Partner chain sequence: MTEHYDVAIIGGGSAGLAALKQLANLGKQAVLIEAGKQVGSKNVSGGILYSKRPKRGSTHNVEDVYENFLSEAPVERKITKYILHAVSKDKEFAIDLTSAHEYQANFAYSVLLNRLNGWFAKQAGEAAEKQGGGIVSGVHVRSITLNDEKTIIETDEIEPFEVKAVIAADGVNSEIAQLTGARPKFTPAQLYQGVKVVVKLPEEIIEQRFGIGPDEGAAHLFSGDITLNHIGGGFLYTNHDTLSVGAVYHYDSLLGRPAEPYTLIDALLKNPMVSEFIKDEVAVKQEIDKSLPKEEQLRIRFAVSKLVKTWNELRDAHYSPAARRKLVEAGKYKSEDEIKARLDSIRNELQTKYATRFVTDYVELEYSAKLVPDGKRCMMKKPYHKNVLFIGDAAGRGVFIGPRIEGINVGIDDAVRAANSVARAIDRNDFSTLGEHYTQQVEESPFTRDMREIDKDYLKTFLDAAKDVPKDIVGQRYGMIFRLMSSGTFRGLAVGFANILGYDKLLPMVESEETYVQVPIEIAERLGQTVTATYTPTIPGVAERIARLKYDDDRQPHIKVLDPESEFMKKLVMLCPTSCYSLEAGKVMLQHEACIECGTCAKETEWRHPRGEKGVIFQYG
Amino acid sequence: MKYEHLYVVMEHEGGKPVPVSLEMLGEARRLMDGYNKRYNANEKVVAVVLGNNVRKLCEELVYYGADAVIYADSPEFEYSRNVVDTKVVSAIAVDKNLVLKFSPQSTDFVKPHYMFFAADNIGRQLSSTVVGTLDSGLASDINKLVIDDLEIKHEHKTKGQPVMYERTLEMYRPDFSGFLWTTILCLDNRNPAIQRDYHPQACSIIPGVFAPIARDASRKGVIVDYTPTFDPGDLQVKILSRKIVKSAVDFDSKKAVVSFGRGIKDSPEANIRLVTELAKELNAEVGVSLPMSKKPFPVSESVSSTYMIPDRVVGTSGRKVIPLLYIAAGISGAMHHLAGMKESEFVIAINPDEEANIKDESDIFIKGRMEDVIPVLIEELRSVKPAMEVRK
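Any chance of seeing just this one chain in the form predicted together with its partner chain?
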């Protein structure tokens, strides 16, 4: 077939995959297992990796679900650069000789059937330029994927006639309101007037949505080495320096945020520890109310410089967060703070004062002091965890 296999473009930092890479592989594995069964096919999940000394990573990717890994290893790929990465990924995607190494029957191969990228800072842009280079279409920020046969009637695509599109990737994208799901399809033009093929059917995937599959070191896969060629023009972009920004507070990719405010006052140091322990239990980011960033309470330097900082402020003067779960511990709920968290999916407040403003913005209001409530809550979270895992 002309269009075969699902290519997943990996991202990593110094050979360690970013979480969404493994999440994409997991979803690709599940999709293609279902697909191969349904269509009695043998299409592969193909991971594509660019990097410097990434051979070891390739093996890991097999353990996480890839049937094949195509990698290009060169010092030029130490860090991502859109121009050269676009060229090499696009070249890999249309290289039949590479495909034949893991799928000898793919003799008609022209382009991948499907292609996944990460909807993050690098992948969002790389997907745009790679898919553009492949002259196909792209859906971004996807959180659900289905492959199905669809009958389509479209003014342009089918000239208004019903046409069956087989093995079509339905790409679900939550729209900006958060209430609506838009399904995007990338379809060949079957209208004779504008006849044209659009493959791969490609999308970028929101980090944190899909679960990776469990690592299995007994998995086997084919690792294919690709040797890129560079034109001088490809390498004109030079990375002069790269500085890690230390206080990386990551509200966006965490499902939960635990914030604290003035309620820590009776024993600030110990209470902040409690909050961070709770955050750790939930894999949550820690936020603070604005006054905390002005360091009103005496605490140890390490706690102060890690937590009582402007980067963590939730509210008008800081960040607006929309996690699945927001826990406000000892926060009374000044309007500036509420504006930064009230769109959270589920809100739990812990506060001894039932008159506190935060109550109106909470789904659950736990009346009590954080020093009393949080330790019990952590115990209970741990004790119910095994049962909850089973239910999943």
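Moving on from the form predicted together with its partner chain, please list the structure of the form predicted alone.
For this one, just the chain is written down, with no partner chains and no other molecules.
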């Protein structure tokens, strides 16, 4: 086959994979296990790693689900540079000699069948430049994946005729505030007038959506060393040093976010504590609307310095968040805030004004004051918690 295997482009810090990389690898493993059983195939999960002194990391990736690891080791990869990384990852993706080292039967290999990237600051950019170089299509910010055979009838792709597309990666993302699942497909042109292939079928995956598989040190895999070549012009820009400025707020690893806005005004400190208590029950991160970062209401210094800060702002002036659950308490829904949370999978809004803009972006709108509603939610969560723990 010309298109085989599922490549997962890994990210790491300090010799350790970042969480989303292990999450992607785990989902790749689950998909490929089902795929090989269903199609009687022998395709592999292939981790791709660029870095400096990363050989030990490659062994760990096998333990976490990779059948093969292709790695490029060079001081030039100490820090990520998109131009350099794009060329090397793209070269790895089309190198048949590398594939033959872990899949000798892949003699007709041209490109990967599928390709995963992280939907984070590095992966979003790298995915677009790599897949553009490979001349295929990309789905961004995906949180559900299925491989299936689909009958497609399309005016341009199939010239209006029903055509079976086998082994197609269905890439899902929630849109319209979770009211609708959008399915994204990367399909070949089967219309003879414009016939051409689009591979790999590629996507970037939202952090925190999938679970990594358990580390298994008994797993075996093939580790392949790739020696990159560099264009001297690409190396003219050098990163001499880098300091990672970590945000005090970790939205990416949380599956839920509880945000508050001007609705805290009647009792600011008490209401912020209610919000944080609800967030604790949900294991959620706390966000704020932009006005809250300006500290418009008097609260204690400890509360102000912890919660009314720019790092917690959700919106165009702060962070974009895509959790499974987003709760907006006392937020009217200004456009710049909605832009930062509207891709959340499920949205609950608490607001006494049923004409508030946030209502149109909500799956559930609770008309009421947060100081009345949140205690009820907390009580209900605590009442069902023992049953949930038993189910685990």
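Numbering follows the first chain given and starts at 1. In this text, rigid core is short for the largest set of C-alphas that superpose within 1.5 Å between two forms. Treat the numbers as computed from the prediction; the structure is a model and nothing was measured.
Superposed on the core, the two forms barely differ at Val45: its CA moves less than 2 Å between the two forms. In this overlay on the rigid core, Glu285 has a C-alpha that sits 2 Å or more away from its partner position between the two forms. Relative to the superposed core, Pro375 undergoes a C-alpha shift of no less than 2 Å between the two forms. A C-alpha shift of 2.9 Å is found for Lys255 between the two forms, based on superposition of the rigid core.
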